[in-house]
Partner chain sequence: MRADTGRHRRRPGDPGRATDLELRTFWRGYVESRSGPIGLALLAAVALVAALAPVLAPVRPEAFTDALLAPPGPGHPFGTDHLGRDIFSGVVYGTRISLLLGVVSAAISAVVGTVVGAVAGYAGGWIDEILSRLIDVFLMIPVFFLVLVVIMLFGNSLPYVMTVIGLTIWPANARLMRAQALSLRERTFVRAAVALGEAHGRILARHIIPHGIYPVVANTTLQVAGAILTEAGLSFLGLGDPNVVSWGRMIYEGRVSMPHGWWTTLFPGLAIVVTVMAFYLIGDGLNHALNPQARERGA
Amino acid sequence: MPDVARQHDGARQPLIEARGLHRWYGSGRSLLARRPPLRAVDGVDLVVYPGEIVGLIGESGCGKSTLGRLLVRLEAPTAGTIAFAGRDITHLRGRRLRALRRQIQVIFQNPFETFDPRYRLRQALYDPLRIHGLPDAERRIAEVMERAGLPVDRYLDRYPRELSGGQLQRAAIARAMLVEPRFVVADEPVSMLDVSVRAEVLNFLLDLRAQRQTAFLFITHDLALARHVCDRIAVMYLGRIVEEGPAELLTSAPRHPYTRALLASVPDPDAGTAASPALRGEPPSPAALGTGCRFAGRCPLASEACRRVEPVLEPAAPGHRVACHFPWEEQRTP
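With the form predicted alone in mind, please provide coordinates for the chain only.
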């Protein structure tokens, strides 16, 4: 857990602010009937403040990566708004969108999406500096590569195929940081790294936050890692945020049954406890969502009311919001 607690009293302006954000895919008609849309992101409100690291966790397919791509405008939302430093960027295009790219960057989970295999790292790293007209390219590249554990004399003239997955991921992180962005979506940024290297890269990101007030949306499956790195954590399930709050509070006193289940699946070596069994059942398809709470079919607390009425994300404590009809109930064993 970072040593600086973020207090949001309304006096500070969010760096990124999403309101009512939706991203639906594939609506239309088949030969026989209307085809329902796949609701990957379905009504998300989220803010990230300067210098803050917000963790975004949830199972695969819950919409985390789609939300990240929306926030950096790699995709356009179906509905809703996105503001950056108070400026609406929802419909930016062309030259204005390109100008925004220096301030907003993304680190993909798969580093092979970052680099053109035809070019050496040298060109991949010089290009963004040239595009944005930034000086001292050699110094910038040497510094950021050194911090990423990739000395330029050994790696700068290699092709992407000549690096391991972990080395290429570190190069992708270095490339994103070269232009000194203000906001970064980091999509599983250390999932391909060895444990020994992971700590170095995480410290690199934390240093950037401290030195430049860089803000991060840190997408991860690793709740233990999110608890250690993030200021706040947002829990996503089937396109919606179901719980959000300070990392320490959310992991010590979770209110949503889904968050509790995710926490129970993380072993605690200090306490000598093993992980509990995985969540029961499978989540429904985002293209086949009915009424009521989306987690009701897997929830040990679900009632008939849960299956009829979808809960709203509401305050449970200062800075802590939860979307559940029974946020104060203890979870029963199914």
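Now show me the form predicted in complex with the partner chain, since the one above was the form predicted alone.
A single chain, with no partners or molecules, comes next.
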């Protein structure tokens, strides 16, 4: 699998660049009930280059979907900036925001929900073209549907409920691609599909990237899947990215204890025994974070320092960054 993007890291301008992104929910306004805010995204820096697929990994509740929604401006960040192709889009509103939507698209987790069940595919696919005033609707739709493996003559007049999950997700990707976006957030695009049909969806995505150099943020909880799909992977824990690096490297030689624990937890058909529980306990609530490393409470390596000072992402190897005071050295990996 060609790692197109990585070769040009230094030279190319980032397509999308998030700096110090925060999204907090509920700020404890009430007089009597002062509750701490829920810090869903809590200081994230993330860069995606053109044509790159970046995986965003984490457990449910870690803020990965929120981050995805922030990047496509479905939600507004509490703090931080988002730049798209060098332009600050953090505060775009109204018509200009809608115009931006042609550049940034999103694919959702639930294919059965992505289309308004009241309308036929024809209508659903026509809409984005109408919104952005793109000509040649018929041709564009035919083209992208063909590529999605959904020939227009058989599928265009169907209602969403008449398609299977895999077909729907391909149609959803097709719709997102109609406006020829440059950046797409794919939020768990295959997690609701049966294993047997995941591949056709993912492969469609990969083909599009190859043809159009579309960049993707691929949000998933499945490390193995990310390994196969992504160029780079960022691991998120409780609102922060704790490690990021090239997919192969990160899955074979992780530096952050959390990444290691994640890897160890994946039930491996090849291993043949129950995975050993790499971590005890459960993540704390994102509404009750103290100082220090937010993983310290569950970390087998945690020291006093970890509980006091929160580590920041620092380069550990070329293209590989870790937020840990005691990152595992590569040679110590078993």
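Numbering follows the first chain given and starts at 1. Take the two forms, superpose them, and find the largest set of C-alpha atoms that agree within 1.5 Å; that set is the rigid core. Model, not experiment: these values are computed from the prediction.
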Point to revise | R93: Cα shift of 2 Å or greater between the two forms (core-aligned) | key: no
Review point. Is there a C-alpha shift of 2 Å or more at R209 between the two forms once the rigid core is superposed?
Key: no
Review point. Considering the two rigid parts of the chain, by what angle in degrees does the smaller one turn between the two forms?
Key: 10
